[in-house]
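Next up is one chain by itself, shown in structure tokens, the form predicted alone.
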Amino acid sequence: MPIVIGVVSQKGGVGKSTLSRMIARDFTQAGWDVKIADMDFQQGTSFHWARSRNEAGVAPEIRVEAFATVAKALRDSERFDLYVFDGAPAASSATREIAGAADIVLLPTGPANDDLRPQVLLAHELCKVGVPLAKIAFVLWRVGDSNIEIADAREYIEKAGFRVLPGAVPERTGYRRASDMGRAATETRFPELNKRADTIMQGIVEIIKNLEPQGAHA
């Protein structure tokens, strides 16, 4: 059985597909079998990364396919070690169905009040319909520079009742022309930005550590 984590958002605009690539180009360097199931069916935003990623001859290789329906990705995630849901840039009942598939659910948001209370809104829902807490965690991206305003949204979140990850990753152009050559955010030409989001990855492999049995994985 795969792991299989769901990025979701209330709004487009978040970090979303930049944080999908990301969780796949770095479990995919690691070994791991990986597909990411874009669920943005009209626009392919990650699709159409990986086929830039795979013209300039970027690896690792990531595998990407678009999808128009939950069930139809589901069948295709059992080959998979891992599988991420790149969810639609906006809540549905697509969005409900891929966090209750999931093991693990990430909100991306900024810290601004108009990503936070949304995010915030959309995981209130999804534990409305069943989604145990413990699935959910808010990662905080494209931050600006003031530590002020990161403390401020991370206690909003957890204030919530929702865990945060570890880090923040700002908003930079460096990841911007990354994400334009087929690049992760880990994968930038600048060492300081890819170490924050590593910081980022550094919390999601640690969730999922505690998820699967102990040497699954190498």
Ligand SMILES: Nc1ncnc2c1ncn2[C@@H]1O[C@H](COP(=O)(O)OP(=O)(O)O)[C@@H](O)[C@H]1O
The other form holds:
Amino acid sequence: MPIVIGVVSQKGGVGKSTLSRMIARDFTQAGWDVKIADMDFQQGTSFHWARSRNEAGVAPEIRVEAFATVAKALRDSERFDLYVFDGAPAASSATREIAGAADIVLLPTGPANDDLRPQVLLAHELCKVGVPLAKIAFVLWRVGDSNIEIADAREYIEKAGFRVLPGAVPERTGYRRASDMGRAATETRFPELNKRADTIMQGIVEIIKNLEPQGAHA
Ligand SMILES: Nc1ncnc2c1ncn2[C@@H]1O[C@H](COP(=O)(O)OP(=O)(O)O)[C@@H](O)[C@H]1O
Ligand SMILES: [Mg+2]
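Could you please show the structure of the form predicted in complex with this ligand, as a counterpart to the form predicted alone just displayed?
Now the full complex is given, and it begins with the chain already shown.
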């Protein structure tokens, strides 16, 4: 049985694919058997990214497959250590299915109320359909340079009853350029950006460590 991470949002462009790819890359690098299920079948963002990565000869190779349904992806997931659902932007039944199947549900969000509001609404909706609160974690992504704004965003999410991972990934061209070359957010040319992304990764590693023992995981 794999550990399943679902990366979901109601809005598009919040960083789901970028976050999914970072998780897949770092655990693959650590020797885990990982796959991304790209659920944005029309866009196939992560699928195309993996192709760019191969073409650029960046190691390790990351497995990505686009799936039209969550059920199909879950049937494929069995033989992996870690399975990452890169969700399509919607508070849809697919999003609820992903969250239902996941051990960890990550909701990336920008720091503005316009970003926070729909993500918190989605999180409440997921709780309402039975997703345990303990599975849900927010990730601050594409933040600005104001620490006050970041602190306010953290408070907004925590006041709504949800946890937020330590750290925040800023909006930087360097992350986009890395993505364009098939690289992950922890593989940019800029040590400072890699470090900011790595803080988020460490939060995810901590959550995985605290999951119920699953058997053969490293
Ligand atoms: N931290 C960041 N700084 C700058 N651009 C980013 C950052 N994270 C993501 N992007 C860019 O923003 C766009 C949307 O990100 P993406 O991960 O595809 O979001 P989603 O999957 O939620 O739609 C992409 O062009 C991506 O390269
Ligand atoms: Mg995407």
